[in-house]
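We begin with a single chain expressed as structure tokens, specifically the form predicted on its own.
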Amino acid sequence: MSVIDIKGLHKHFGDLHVLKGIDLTVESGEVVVIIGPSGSGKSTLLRCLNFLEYPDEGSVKVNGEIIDPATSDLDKVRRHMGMVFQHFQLFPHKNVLHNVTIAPVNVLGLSQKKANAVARNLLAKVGLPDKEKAWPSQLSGGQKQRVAIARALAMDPDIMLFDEVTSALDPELVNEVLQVMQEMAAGGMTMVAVTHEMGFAREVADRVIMMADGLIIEEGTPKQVFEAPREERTRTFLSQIL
């Protein structure tokens, strides 16, 4: 059953055409990677999964649902839709268990107690058990992005949205953030990842798509795109960053 269903997506910003008739369709269950070069309109696709921007036209269907961001609820649909983004966003002036627990006790009304549990239980999975009284400043870049994940994953989304996640970490960073990731794929969550990591496409990914100048010019199994990919766009793009 399809999660995403997205038809003839547009986006301008001013005289900039950035999304230019995007057909895509997300499988429960699904993990999806999207690749590409800088300015290609990744990250724009996925901010237009979960309304951060508005598409100019086309349809945004999520679990069966036509999103409209005149009448639907838009806190609801990313209630079902975590999003982590390449530069962390945590408070800075609270703890890792506040910055887990906040949204889950103010938008989903779980008591403290509880919102604690599911933090610890989070922080658990992404390896930072012992992290829940340490202050952003205190953490890693990766330790950070690890607690992005976590509360994200605390509002029990359906979808987790990726974006370069792992683009503003140290190399040897890197790894441990993309294990998590794995997990979670692992696990069966329904993944769309922006990513530069070509080894995680290549091992984690059911499908990978190829964006290019606004348009998806690609897709395919990670073995079809990386082993023999059609668009000679594809072949230029791989063969500078493999």
Second form
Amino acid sequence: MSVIDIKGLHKHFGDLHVLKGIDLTVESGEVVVIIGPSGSGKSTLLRCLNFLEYPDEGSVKVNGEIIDPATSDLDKVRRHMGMVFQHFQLFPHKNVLHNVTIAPVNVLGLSQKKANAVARNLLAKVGLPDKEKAWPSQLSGGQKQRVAIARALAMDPDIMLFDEVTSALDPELVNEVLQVMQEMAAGGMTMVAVTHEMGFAREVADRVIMMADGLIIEEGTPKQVFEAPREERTRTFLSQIL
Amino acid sequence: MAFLTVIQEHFWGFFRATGLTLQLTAVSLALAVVIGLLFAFLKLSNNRVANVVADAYIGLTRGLPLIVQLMFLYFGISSIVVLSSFWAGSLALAFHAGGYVAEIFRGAIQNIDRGQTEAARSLGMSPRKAMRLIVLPQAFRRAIPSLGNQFIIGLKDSTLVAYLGVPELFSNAMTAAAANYKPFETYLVAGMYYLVLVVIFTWMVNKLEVRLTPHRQEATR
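To complete the pair, please output the form predicted in complex with its partner chain; the form predicted on its own was given just before.
What follows is the whole complex; the chain from before opens it.
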């Protein structure tokens, strides 16, 4: 079953036409990587998936249900969609454990004790079992991003969205985050990732989507897109980035 | 020395009056925080009417001299309901400080990275929960230095309530100076009282700031 099914998606910011008619289906367990030059609308597309931005036109189906920002319970929709941001956005006034438990306790109504158990399990999974009492300001970028991943996973989402999650990291910290993502993919998590990490895309993605000027101009398996791109713009983009 | 005599004569009288000054300040500032938070939300709301109401209130409190507001509210309020001069004074001081506190809170809330709200919303929090659990605690910490400043101003502004007949510290000093013909020494003593209060208060605000900022404190270890 498709977790996400969007048709004819348009988004404007004032006069700027950012998304010009996007069709995209993401199947359960699929890992989709979105690539493309900056300004092509990748992040906006991702933010339309969990309605941090409202689409101007087109339909978005999540788990088979059409979502209308005007009438649907978006809080409920977002509960099933985890998101990880470029700049981490950990809550600086909460320690690591509470960053991970705050939503399960306050949104899902879990007891603090139960949420702690879930959080400890997840922190161990992302390789930070000994950091639960640390404050975000004491962590490296890579550690922050892994906590952010654990925080999103604590809601037990059906799908995870990654918005350039390694772009703000020092080069030597990129791998520890990608590794966690790779493990999640291997575990069957449905994922949509906007990234410039072509190595990750090649190894982990089931499908690579190339965006330019607010449109999907090419999509296919990593092998197709990276080794035999059909579009000139894909070739140019890849030659610049690889 | 005249100065020492004044201290001797008025130390305890001023000390008791200081209690009233502190009560006035505490009550008016506690109310001002509530009023300020309310109007900060009105100003930040997407509702145009709420914005206009907040702008009008903030404009009035900042645009009129405090003594005018005090007199206006005192005689205004007491013509409708019977209020002691203490409560009339407290309410007027709160009304005045509330405008400034509203602007402090508005600035602090707006200065919290939008990404924090987005992260909270992406976890399924409602706008209210995101505000209460994520934005406000951070905004409040950031507002403490400005709030502390505003509280010190509030403490000093409480002197004007003397003109409503509240026997607080400054009112006592005026009465004493008129009786002992030593205004210089008398106001010097009163001034020292205020100065000591401000120093203690500043120290408390600094303590509070450090205490409420564990993440920053530990980061510098």
